[in-house]
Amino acid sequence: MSDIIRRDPRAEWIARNRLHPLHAAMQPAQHSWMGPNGVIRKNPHGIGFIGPNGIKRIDRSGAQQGGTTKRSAAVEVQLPLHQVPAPAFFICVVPDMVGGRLSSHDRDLLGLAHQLAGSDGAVLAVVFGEHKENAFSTAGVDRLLVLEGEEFSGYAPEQRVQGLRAVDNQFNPRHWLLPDSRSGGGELGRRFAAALGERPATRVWQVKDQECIGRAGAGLQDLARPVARLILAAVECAEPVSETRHEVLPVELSTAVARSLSRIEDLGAVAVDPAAIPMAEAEFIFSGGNGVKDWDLFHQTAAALGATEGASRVAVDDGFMARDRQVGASGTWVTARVYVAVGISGAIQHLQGIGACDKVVAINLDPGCDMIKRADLSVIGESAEILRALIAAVEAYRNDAKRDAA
């Protein structure tokens, strides 16, 4: 190999570039030196990484620390594995995997999950039909079980009662967590718990201290109650999983599930105006900023999408928008799985906004700006063009499958 030194220009663009998510793998690291006066000098702050939810972690058996003299853009951070190789106990957590994937609602409740499993316990989830998520392990699971088959599929509670019996029979969990939420959860909880007879525990927003604490009274008192055995939890009851990977060992059922003779008949899923969809809730925004010179062609792109408008405060502010659709540290904050920013200069108070967004797309004129820099996918050039040739794109797309299944 040659002696000469190339430049990366990417790792050094990624290297000055704070918001990058790979930036501080690219920071030499140099934790010790030698002083003027001949004194090893030590940095402190130098040692550890970054972890998931931005918090420092130093991993005190040295593996992170030291020798990453090599500036590398490859460089991962891997989580220490947790293991329950005998679980004294479960903790069974049913996500409501909107999408098939776990929402951050789900997340939390496997954190809340770890934390009434300690060390001896185990998390066990258990997710219905197929699904799309291949973050199991970050988010803590430690047993998966999944419970697949027809019966299972679209609107199907009393079925999945029965399911969940037969997993409360085999494993006999010590408690049962279900998101309390209108996805799925909060019916299929109750639902459950009256097969059990359980009181549970509804609207759960902390557990601590042998007690569960819970919105009542139309959400203006809290109930405080001994721990239940079937907890349904708020969004935000407990911090997810950020410092362990879980095992995810697949488990099965020894026994079939019994057949529900079902009084309910699943006319499948209802079409809605995403316009109507709350921005909170909203899986795909399509969002608008200063940037935007032509707004009824913004509408009309936002609707061929099939995506929820959200807009940055300037737009708002400018009457091109209403209210309830800023996103941001004064607006709504946004948990969508694709958000497209049109024209958003990325100002770090809606950047706060979108900072729980899977995947952001930018479309900005300036290469530079901050939104470009947290985007995962930029689209460089004026706004009206590559709206026009995105719906051009979508209509094409249309065409072609119809002529496909026709």
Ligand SMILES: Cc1cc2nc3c(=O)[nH]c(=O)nc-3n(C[C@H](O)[C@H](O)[C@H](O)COP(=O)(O)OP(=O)(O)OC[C@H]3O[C@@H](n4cnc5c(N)ncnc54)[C@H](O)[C@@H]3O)c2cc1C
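Switch from the form predicted in complex with the ligand, shown above, to the form predicted alone and output its structure.
Just this one chain is shown here; partners and other molecules are left out.
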């Protein structure tokens, strides 16, 4: 048999043709990529991915079916249980919990805490008020302390500092970790550091060899210092926990939290025009592409949802949306909590621009397009029918809320 490597022109043509039904099957799986902060991220759903603990991960993305239209049923994997019966010390983490759930930033922070805790320490998560999260165990939480009460609701940084001081007095953690974010963690961490008399390490993106490395000089330089007791960490400060399952044992404070006379009055949320929110700061983006045929209906749906409008490059080039609404590597990189893509096939530049979004919802006619593979939730069908049903559902929900309030 000849040793000459033969090319398959048809396979190469399919790999280049994004509209071909077998295009996805010809694409190599992406197991790792460079994050926006220079940290190598790994895809735990990649075929044959071996985690740092030597555990084989099971593909849940449907890629094993060669990009077929129907996703495979998820194979449940029982991760090993990580237990710390008598922790030698605690690493306290105060996640932002925006919307009552752990964000990707919070999960990175818990991954860093897991590194600092090692095998002898335990990760203690401190959460204020009610939450909706049910995945603390797979995020790396060994102990969970929920501080409930009206005094912690809304914007109450002074009262929350009092709660954290009570936690500090009882558990005396070796390190405090808070997200250096605009969602509250950055301000709360600096207030808490002033109350403890600590000098925090801010904008930390790596902890290595007993040193904290943080951004300085408008993000152009790195500043290294010994590991501080209070760390305000940036996004992608560590790999999130993915190879172990944790106990999440509930703990309580032995003493009541002292009430502080708040000098700040919370007047509630202020209504903001979604169109006035910059794309890079929007938390809920409703984006349209070439598959949108009724743009008036698209705008009505975005208004009903209260979402910031975005668009793909094709929609912008065709004149349906302004240039500052373009999402992607050639437009604006977005970090929304929810990103809804209507009629967007998923060009590589667009997927790069939404890489930091927490949840992606795709509405598309093509079940094999790249956006469907990237999405956490997919709706296959005609966009106009789905948008009308979505508007009707939102109106019904609001009418029910008004009746309940009355």
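Just so we're on the same page, rigid core means the largest C-alpha set that superposes within 1.5 Å between forms. Positions refer to the first chain, counted from 1. These numbers come from a predicted model, not from an experiment.
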Any chance the CA of F286 moves 2 angstroms or more between these two forms, core superposed?
yes
Verify the C-alpha shift of L196 between these two forms: is it 2 Å or more after superposing the core?
no
G111 C-alpha shift between these two forms of 2 Å or more, rigid core reference
no
